[in-house]
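Single chain ahead, written as structure tokens, the form predicted on its own.
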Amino acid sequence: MREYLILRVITKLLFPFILLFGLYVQFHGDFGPGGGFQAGVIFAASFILYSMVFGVQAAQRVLPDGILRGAIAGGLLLYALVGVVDLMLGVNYLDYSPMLTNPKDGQHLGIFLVELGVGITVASVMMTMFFTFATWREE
């Protein structure tokens, strides 16, 4: 792989800002457009950019398969556990109102946790798919 100095410098400069924008989309999701899916795609796109510039092996050292598989399961588990907590509180699955004493605050907490689970899962699945296809021809 040829080394392109300008691409490497620009990627190193943009990478934290792309991640920061992903966090903004994640945390702004219950107040406006955005949320877990969009934030997960932005996070994955930043790591895909990193791996395209610095190589797939370098990106896999940052995000090994074990961490990605754990994040897939953890995000899905977080989503499901929010619903199970609601069932244990005696309401419908994913009815967030009784999660806190104030129903509006309970709605915000529930939506935040569900969107966080979605974001973690989407980013991890996209990175796993990218790594699988990127290394498929090498084996």
The other form holds:
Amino acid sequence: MREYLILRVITKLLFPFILLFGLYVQFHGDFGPGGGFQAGVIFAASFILYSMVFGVQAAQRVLPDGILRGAIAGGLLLYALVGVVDLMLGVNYLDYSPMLTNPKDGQHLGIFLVELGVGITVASVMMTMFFTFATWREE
Amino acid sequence: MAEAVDIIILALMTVTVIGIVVIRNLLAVVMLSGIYSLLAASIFVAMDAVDVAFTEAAVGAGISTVLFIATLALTTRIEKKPAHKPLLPLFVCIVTGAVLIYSSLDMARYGDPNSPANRHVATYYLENTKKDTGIPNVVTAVLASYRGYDTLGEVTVIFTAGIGVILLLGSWRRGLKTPNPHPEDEA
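Form predicted on its own done; form predicted together with its partner chain now:
Whole complex next, starting from this chain.
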């Protein structure tokens, strides 16, 4: 796609705003529509758009396979470990209330961390799928 | 007015589905299925389910369309002619559709406050979310806090899907460290 100047310029213009919107959806999910699933997909969409116009290699310089694979497991582990921390604090799995002194703040922190884990796993799975599909060749 | 919007969107969805069935060019089919998801998202907005609409628009209309196109780049763009007459599948579809329509007659009216779905735990969530979690968006509170196990399961499903793609198609199978020299031509 080296010859499509307009696509390249528009992609460069849109890329930071899509990322910003993804982060907004991620961290504003408590107050408005949104959350980890949507934010992860939007975040992945920005990198997929970039790699469709500038090539998968360009996108993989920022997010190589190793980092994405780590993030796939890391997001899920973050979610599960929040539950383990709750067990350590002496309550049921994924009951966030005692994580901070005020139970409401604890719920806020727990939901924030859990949604972050969801977002990380969803974004990295979507990007891994696209990168794998786009670079796959029959032996 | 709201009914008119619903009927127009549902009519457009029907037209889209007929297009999906008839057209043999798979790229056009993928585009139509993206449009179908966008129309479904509009229906969800009309029903005030913004969180679901958001997910449908981002996942259904956005990412799955892109993943389908990436899949078409690996396979083929024209659907093969089916070897059999479509009479048996048509019969199965009509019977299933008739059963679904018949059972929908028993469904509670949309938004009925006395329906079992609205009388069981929904009232508890609506009354206590603010007190328990201090979070204004009840959907997020139910998803991440009250039903945290379910969401953990959903993330595990996505995790498994990602692992499956890596195992089946990942670059480790080729034993190559460098990606293909010109991947953007196909992407």
